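So this first bit is one chain, no partners, the form predicted on its own, shown in structure tokens.
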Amino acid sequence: MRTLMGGLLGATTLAAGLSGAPALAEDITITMAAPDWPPTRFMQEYADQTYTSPSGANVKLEIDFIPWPSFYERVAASLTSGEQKYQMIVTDSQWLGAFVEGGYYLNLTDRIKADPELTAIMQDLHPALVSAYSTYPHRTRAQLEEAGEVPAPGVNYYGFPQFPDTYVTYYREDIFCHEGEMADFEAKYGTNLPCTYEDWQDTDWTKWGQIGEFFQRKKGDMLAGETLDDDFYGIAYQAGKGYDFSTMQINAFIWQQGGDIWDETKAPEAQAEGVVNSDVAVAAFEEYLSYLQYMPPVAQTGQMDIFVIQDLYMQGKVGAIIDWVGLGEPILDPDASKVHDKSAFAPAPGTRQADGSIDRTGNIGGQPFVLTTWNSDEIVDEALNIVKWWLSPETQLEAVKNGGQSGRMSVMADPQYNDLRPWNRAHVEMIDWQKDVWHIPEFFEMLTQQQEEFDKAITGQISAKEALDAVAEFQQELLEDIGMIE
């Protein structure tokens, strides 16, 4: 077999000219990068067992797996490096600017408006995946459904959803329905202890704390009638210094109480200095630290990342946890986790409005996948093949029975989907909910400032109003010396 590493290769047919032979099959392969975990570990083992080019090709994806804490500068060093070892990439949705404008990523605005299957797949994507995972220059959900057409006019899309996340609640149902921790909640409280799903439709962030400082126990309490052989908590989400940890989990609480982060899609008039760090903003953010005290420690050092959290929960230290569905899988594994036969799954608490009803804006999770630019065409054509298997619903179900999610909204509205797996009917509902951070190129950037900042207010060295006004004095200042600012 031989490889084709960047569309460099044309066809070839081994036997071609050979006198009554027949002609044999090409063979291409796909190299693909991709972060190191369930979703596309499935892929890969289910693409070598299933995939069949309907071109008659040969074609094998191969992933590269790369670890979490390195995949943003791996990508960026191989697709900087002219080396164009990959011919896909999942990408988080955030370097999208960065990588187009780069050069990088190939605009399938055309190819998909020429192919009524690629087409057909965009249109019962959801739109809020749409907006997030294939959009350059970003297009919000509500701009895109004033366009009243998929493909919208005027909009470049570049990806499609690999694996769409949302974070929801982890909860462990033989201390959450236990009945003595419940009346006792309520004697507390006033209000019940959320045990069923039901229960945490109507759980917002004052529960959750209160939840956080019931369930704050040293060893040696009792728990559930059982006495503690090490210190227990409440709760815990992400607090993490690390690439978007805290910030996935902040910017939810300013969506929520009516802030806003800098809004890319009205530049150049959107401003960050009195958006960012509005009276509003802080208010949510001074929330969000407030439940960091009836966390495990490990909140307020700035090393509670997603899967310091996974690893806490599955440890039985927590009670209830937010985090995203991707890392639902090892929960269930008896194996690796001491709750796999206690847990259940929920929504994620959010913001209650006047009205009693409950926000749950939050920022999206997942990942897309795209097209490198140097691919020739033949090569472009099988990458997409790739990509209608994966987004075919016969894959997806298959997909969504091992632990993934889709993206399609005919696939999550199938009657079998929300039992598939124990979380699927949180992700469905959560789905609506979500917004995503910026995509402009200088993304990075503004976000490794902005978590050096919210990592001094978690730490306790400033105030959420300290943080976030320096936030948005480098925002303002960068932005402006780009032009997204006027």
The other form holds:
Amino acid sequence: MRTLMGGLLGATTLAAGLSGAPALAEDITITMAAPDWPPTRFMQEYADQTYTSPSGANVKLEIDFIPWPSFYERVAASLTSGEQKYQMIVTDSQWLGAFVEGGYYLNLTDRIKADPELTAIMQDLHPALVSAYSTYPHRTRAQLEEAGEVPAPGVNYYGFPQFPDTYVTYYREDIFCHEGEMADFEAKYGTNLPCTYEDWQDTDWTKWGQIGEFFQRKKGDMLAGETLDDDFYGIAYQAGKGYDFSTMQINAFIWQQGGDIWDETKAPEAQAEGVVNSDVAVAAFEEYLSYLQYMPPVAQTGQMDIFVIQDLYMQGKVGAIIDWVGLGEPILDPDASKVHDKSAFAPAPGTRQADGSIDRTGNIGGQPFVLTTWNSDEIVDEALNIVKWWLSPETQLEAVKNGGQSGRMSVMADPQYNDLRPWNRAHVEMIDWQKDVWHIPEFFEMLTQQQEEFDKAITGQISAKEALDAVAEFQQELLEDIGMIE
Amino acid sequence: MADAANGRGGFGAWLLDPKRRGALLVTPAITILFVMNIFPLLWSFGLSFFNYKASSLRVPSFRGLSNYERVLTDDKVWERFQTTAIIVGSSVILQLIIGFLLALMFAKAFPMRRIVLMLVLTPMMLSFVSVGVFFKLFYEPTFGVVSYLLSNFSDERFVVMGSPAGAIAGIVIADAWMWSPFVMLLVLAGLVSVPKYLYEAAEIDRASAWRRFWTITFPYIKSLLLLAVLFRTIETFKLFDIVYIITEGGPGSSTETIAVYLYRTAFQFFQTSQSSALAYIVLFIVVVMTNLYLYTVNRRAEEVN
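What about the form predicted together with the partner chain, after the form predicted on its own?
Next comes the full complex, this chain leading.
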């Protein structure tokens, strides 16, 4: 139908040209698959209000909003069915391998090289984002920085940041800055209860555990001078079996303590066994597990995902949580959140190093957007015009004002940036610590098996070592099978 | 020409000829059946002999029976079959007991019977997703109703879904809540069909309640009970939605049924050929179960005759 319409429009344009009348601008619709949440909703609203293509064509961005829980399945089903519905896709970075190898995501390297505007954007993007969101085969930030040039020679680029996301701490100022609670905490642990942003900058996992223990209160107990009408919990972070809901947090513990996951950038030499289940990784996972006892009891079921954490926090049942910046906006909504006027934001805790500094390395969140391979040159040009529009400093700042985040370093360096949303300062600080999980086509098998083993440990069925041994064995076998490990 | 103008000639008339009208009427149904069912069935059967990933545009390569061999030697598959068997066994037994008791209750007249009956039938009419979400929230240990009620008796929050046994029990209860009314309907149909004069005769003979049940009631509902077992076994064997929503197969993989595993293999891992082979193995098991049932029922019918 679209082809027929295009043909009719083409014929009309040709006829108008021959008759000497002014040519009609062509109608082009770019359909993009995207998860249904504020950062993508804003993109649609703002595009409707402001976007005009520099080519003069009448281009419309039409976002197909898909609920988060079914996002992967819907996108995967669309791609593999051959319906060719989408010209652009917001994709989790881990999917790059599967869908690049499948032949669905377009390699944009030559177009970036040939277009000074796109090259300038790539040069201005935070290197952690370029590494995670764009490169396949995956290149680490260190590898990209070593190359120096952008685009780096021999590197293939596929995506641009639609919404860069990081872990930050959400906390209740009313209880963390309560004088009585602060004094009690100091008396009990000999250290301060973090109240200001600067206090949280000095908060490591040990203190995180102390906070959890300290604020675990029963119905009828006092909290910040008031009697509790329900049980209260100090802390919460991801411990969910679904998708990547424990991996993202566990990876942070492992990396911060000097351990590693299987490193795809070192294939085929990189091994899974001995790395994934190293003593350091086991100790890190044990530490992660040790704080679950201070979290809401849903942690014992292995179902504490990012939305459950957010919900419990908004109900006022938890003192501090670690969650993605992208989930911050509802916290400030008086209609949805009991703590909308009590919340503050800070960097996520990390592991204290020998020199006293804190390592906050974490697994990057957020999503890039990519182009699909079946687009005509004209559609690719128009889709890239949308990329340029979205990543222009003006649009980026507007997106940030509406709950989004920018991946452009020049935008993040803007003096007004940190004040646009209350979590921005923490986000800017955290983004420098981000790295990503593997991008290979078999990522979902690895992730699912890993999530299952982590879940068994989270629910107390097996130990941290047993879980990591099982993960390492599975990954070694799978990666050898597919020839990624020699 | 004149006939055509009157609608009595040409292609239209040929097509609407009474001899062909029957075929014409069933053609759309057969076409839809072929396109939606038979073709995918044959296509996936073919794929089970090839090496093919739906996430890749690569051409499939022939692998013979190796996908079947791989599936049948996979420990994970057997684990999932065991989990499925436990859930099917527990759930069907529970549904039979509850459904039977409900049917006995509704076989008698009591005030507001119609309204209560309608309420009892409601779960069966809800979508799987709704039931899954209801029970997930019921079991939520921080604010869920189960935990809330039990918190009156204990200081600790009751965590239903924290252990494999608790999670399986949670799923079985949700499934039984949804489908016991179905068993009840079938049994009730049997109960109301028992002629009253048989009970009157039994009363004259002063037969005990158990005797009356065993010799009069049970023969009337036996075949319907078997039908309920068949339907519920096959349906529970394919249980997916409730499991996926309530536990996602967890804790660990302790509630992952074969249907959930099949879904993961096909649509998350994109092992299309292997998942096709597994799907055919599941289909084979269902066919065998159905035939066993039919064999049992027919044998009993022959014995009665």
